[in-house]
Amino acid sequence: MAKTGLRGEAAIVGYAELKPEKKPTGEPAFTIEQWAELASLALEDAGIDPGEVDGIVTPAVAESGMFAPATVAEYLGFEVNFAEHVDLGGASAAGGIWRAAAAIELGIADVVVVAFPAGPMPMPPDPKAHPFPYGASSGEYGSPQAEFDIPYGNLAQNSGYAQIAQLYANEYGYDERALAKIAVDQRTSACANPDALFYGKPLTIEDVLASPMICDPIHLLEIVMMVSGGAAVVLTGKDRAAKGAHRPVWVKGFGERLTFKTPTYAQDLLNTPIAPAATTAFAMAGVSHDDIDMISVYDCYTITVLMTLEDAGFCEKGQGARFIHEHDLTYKGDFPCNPHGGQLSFGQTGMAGGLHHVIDGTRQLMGRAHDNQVANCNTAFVTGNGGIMSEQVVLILKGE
């Protein structure tokens, strides 16, 4: 059968990150001017003039209730043929890669910018005026969420993940010290990452076990917390990618699976959408498991990271947990599994959470990730994850 999808001809050519901080400092900025601010530095790191800019890939913004990527143009004064606002939560910025490559692949643009601002989380007094009102992501009315959920609790995120750990737990037990690994190890990685919220502060699992417990089997030390920051990345076209300043990284697969919103409709929890997503960017790609030199996948949660492992295929069903004690998932180890530090100690920025995971294989396929480079390292599968574990997109990404 012939291949399908993308022909890799789009790489990754530049990025920027803003270092994640707990409590900003300097004056509050604007969605959009956050967005400027990325793009100009993704840019000037790839090298290109803002002016070849003729294409775009954004979340929402919070300056316009709608038509986000024309509010962003108008911003910048970016006249593009390409532009998309991408909806899927964690999984947005994977997707926005793989949307962007095609465009390009297919003629449409030759430089996009896909850029992610994220600041702190508004807390308004009244619950109904959040974002996500009670925890969750539609409250108005008529949404089956706000008649079936709300009411009844079934709510966020901590709840979600916790009730997927506990079906685990029950159909193949729980290893609550494998679990606790994947934090420390991440932490590890961390701690050579001076970007990273939680450089420098070490991690042991007796200390993630004793950390509070905040919605069982969950520990406080295996949820990601929220900061502010943002990041950006460059994509163009194979001649523009030559004349680059770093060794381009090409999008060479990719999978997307979306099965429900929230868990009250999941018909499985326990098989989720990293199944099928990552065995299509697998195919795509013309790669296998044993290609791969380093992963970074979304870890909202520890038990992210053990469902990821197992659904995408790197362990069976059932042997995460042994899987995990088995291998080294530090940045200098056999498994190298977000050498950032994760969003679990590099920090979670908003929308742009999922963005760091595709800076971090890219990084590290770039050799530029210093003290905590992987080595030998020439090519990354990356996830981004929306929901409660409901939309998953799969990137392979490959350094020639």
Second form
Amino acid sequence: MAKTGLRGEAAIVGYAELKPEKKPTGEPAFTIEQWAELASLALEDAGIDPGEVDGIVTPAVAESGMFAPATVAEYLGFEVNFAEHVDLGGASAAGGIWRAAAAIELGIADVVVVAFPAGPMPMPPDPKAHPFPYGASSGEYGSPQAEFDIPYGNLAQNSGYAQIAQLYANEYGYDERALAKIAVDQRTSACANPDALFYGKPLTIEDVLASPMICDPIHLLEIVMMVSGGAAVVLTGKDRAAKGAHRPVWVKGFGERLTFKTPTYAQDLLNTPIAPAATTAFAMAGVSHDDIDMISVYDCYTITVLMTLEDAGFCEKGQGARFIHEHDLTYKGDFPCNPHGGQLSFGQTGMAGGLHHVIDGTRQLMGRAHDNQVANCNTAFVTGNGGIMSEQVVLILKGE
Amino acid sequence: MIQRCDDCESWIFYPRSRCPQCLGDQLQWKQIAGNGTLYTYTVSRRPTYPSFAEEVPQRLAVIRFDEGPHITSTLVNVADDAIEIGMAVEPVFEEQPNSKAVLLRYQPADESRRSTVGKETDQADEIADSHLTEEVLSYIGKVGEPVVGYPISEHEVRRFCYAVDQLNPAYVDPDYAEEGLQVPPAFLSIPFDTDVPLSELSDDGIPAVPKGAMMPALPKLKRRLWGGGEVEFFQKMHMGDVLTKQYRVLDIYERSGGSGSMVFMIMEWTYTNQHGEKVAVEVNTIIAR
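Now show me the form predicted in complex with the partner chain; what you just gave was the form predicted alone.
What follows is the whole complex; the chain from before opens it.
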């Protein structure tokens, strides 16, 4: 099969990460102000002048329901050839990375900033309550969810992921200690990362299993905690990247797959869109599973990690629990998974949570991770996950 | 009634304007029995949204119609341990008391799996988990020892008025009112202090039990918060009055909320003056969670 997609000639050359905070200490700022701050920090890290930016990727901005990229570009004083608003939930950041890399390889942009603000925002003087603030579920007029799902209480994320976990349990069995070990190993890594929300707070499998049951079979400590923060990265092409301040991290391959919004309407919840996305990404990058030195996979829930390991082909379907018991998933282990702590222990900074996975991989490949550095780290597997495991982006990153 | 596509003969749910298999627009409404099997489910121990608090535990299900399509529903008439993925289920139409809406719930088709005790079991569980032990409930109606305040003085009233930025001359300006300075109603609780040294405050900064009050121990509920209050006045306070307040527990009840169950304590303070006349009654709600 002919190799299609990216040539691997666009690289991440700088990044910025705000420390996740449960109680924000900074002043509230509008999304566009945060965007400017994050972009400035990331460009400084990359050693690139803001005047050279000619591409942006943004999530929705709170200040403008439409025209998000134009709102950002105008505010920051950018005139760009490539302006992208990505709306893939938790997969938006990873989705934004490959779009930026593609724009660079197509020659339409040279320096692309991808920024995801997630800090506190000022309250409007006359706050208008959103009529249906149902998290990931839409209560808007005409929304199928509003008519067929929300009236039954089937809304937001917990119950959907729990329904997937129950179905998995029915098909393959459910080793709750293995699921808990994901959270525990990631906490061990977070304890080596001073920026992590749960730095200095070790965790045991017993702690996880003793935490309250939220939605059978998911315990409280298997669910991310939403906090404030924000992150940005800068990508550029071959020539500039070679002259950069850091080891360039090349976007070698990607896959993207989206299948549904509400799990009810998935014909087969056990075969997630992770599988086709990963197959595409591995083929495009021309690497195999054995080449992967670390993974940073979207971990909104522990079940997401287990199913990613299986569907991405790191182990056989149904063997995820065994794989987790057999491997040390910490940064110093034989299969490093989310060395920054994962969103479970680093903190889930809203839409920026997905970008922290990209930066987690980037930091390791650049060799800038200090105490939680993975030894000999050259190839990383990164995922973004949106909706209820229904929107998947896989990235293969390579430091060289 | 669900849709069926004339072009590709697939069944469709939820209703579409075009078939999600072939994008054909020749869709017919067909009556179906509504029977199916349980595709997957979860039992949510916390309300998925505050308005579903009364439904906890929510048995959120995905039903596969015998015709194929899936539908969101909740399971009724079944205990948690009788739920099994793949079991046959049948519809239960449930009219909503407060609207014309009818929701389509599901119960096991096999009668031996059904239990009307489903709900009773839950109630038994709730009672077992309840914070309202007999000991706690015995506090309802208890009356505390009277607490005597210190005399209401012009000096203290003035300090209070400046602190709350209430500069009405009737309260603070001796030249204003010929019959003397008035006492603002909000001063009611001021001439009492809690008499608790800093070192004896509990973790949440509140005295373990305010002087004269009685509260049951709720070992699992570490935090207390103010749930509002109202005061009814029967007569004015005057400078020089010495108020006495007395506590009574009006009610204690429990509610489940987004963060688990909470205990509401409704307490009353009755204020009388040195002549034994009732000045005011204050009813406060304290929430322990």
